[in-house]
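A single chain, nothing else alongside it, follows as structure tokens in the form predicted on its own.
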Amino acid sequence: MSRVFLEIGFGGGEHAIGQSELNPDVGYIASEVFENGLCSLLSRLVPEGEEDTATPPPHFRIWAEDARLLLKDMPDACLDQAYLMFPDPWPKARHAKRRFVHPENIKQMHRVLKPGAIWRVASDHPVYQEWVTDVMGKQDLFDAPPPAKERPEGWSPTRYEAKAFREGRVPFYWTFTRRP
């Protein structure tokens, strides 16, 4: 595979699978630490009754640990695209350091993404939306235009997005482009 995408915290896996199906020529790494999410993704990839013999698509890999550990070990400029879709907002101020969109993680994302590569982030939580807008507005490693309020073309839907709509929240969709 000449191109590689990374999804951080894939939840139920619907976005990861959707993107990997839209991009079968791209190596896709899906990262998730929570067992429920891993089981959900695997149940989508492995047909019932074929657990002993089925294998994921050849271009698809699963990282079942914290994505920050993976990022530390990745070579510079190795990713063509990254996703962070509807992460846990950690809404209490004392938990802000746990948010993935954080200055230290932004530096790592800049290091592993190729110049001009895209980092897509989506959130429906007002605290996280404000946080991302503020943190990305203060950095100089990515172009950070205002978020779209409708899912851009080519973005696979997620169950978190559907839940946000049911509950009357408006998701924000950011597309950050890595500067040289």
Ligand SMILES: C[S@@+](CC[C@H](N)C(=O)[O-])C[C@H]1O[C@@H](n2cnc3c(N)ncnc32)[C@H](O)[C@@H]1O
Second form
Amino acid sequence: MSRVFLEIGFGGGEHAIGQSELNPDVGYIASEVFENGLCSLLSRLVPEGEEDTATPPPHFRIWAEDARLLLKDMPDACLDQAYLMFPDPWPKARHAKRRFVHPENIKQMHRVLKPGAIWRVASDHPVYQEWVTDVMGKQDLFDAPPPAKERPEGWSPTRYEAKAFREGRVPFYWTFTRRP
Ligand SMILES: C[S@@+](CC[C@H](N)C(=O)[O-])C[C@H]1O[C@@H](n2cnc3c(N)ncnc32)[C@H](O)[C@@H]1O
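Show the form predicted together with the named molecule, please, because up to now only the form predicted on its own has appeared in this conversation.
Shown next: the complete complex, the earlier chain at its head.
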């Protein structure tokens, strides 16, 4: 595979499956630490009773640990796209360091993405929306235009997005472009 995409925190796996189906010629690495999420994705890839016959997509890989460990060991400029869909917001100010969109992780994302590659981020949480706007506004590693307020074409729905709609929140959808 000459192109590779990475998803950080796939939750139930709906978006990972959706994007990997839209991009069958791309290596897709889906990461998640939550065991229920891993089981949910695995049961979509290999339905119960079909363990002996199911053929999971050959271009799909699961990283069942903290995505930051994987990022740390990845070579420079190896990814063509990355997704961070509805990350945990850690809304309390004293937990802000745990937010994935954070200067240290932004540097790492810049290192592993190819020049011109896209990093998609979505959030429905007002604290996180403000945080991303602020943090990305202060960096110069990515082009960071204002977010879309409707899911752009070609993005796949997620479980957390559906919950946000049910509860009346408006997600922000950012498309960051890795600068050379
Ligand atoms: C709020 S949920 C959103 C799940 C999914 N993206 C969605 O939109 O439905 C955030 C997920 O990210 C996972 N997560 C948080 N930090 C992570 C990390 N460093 N590496 C991998 N997964 C992570 C959590 O376990 C959780 O399932």
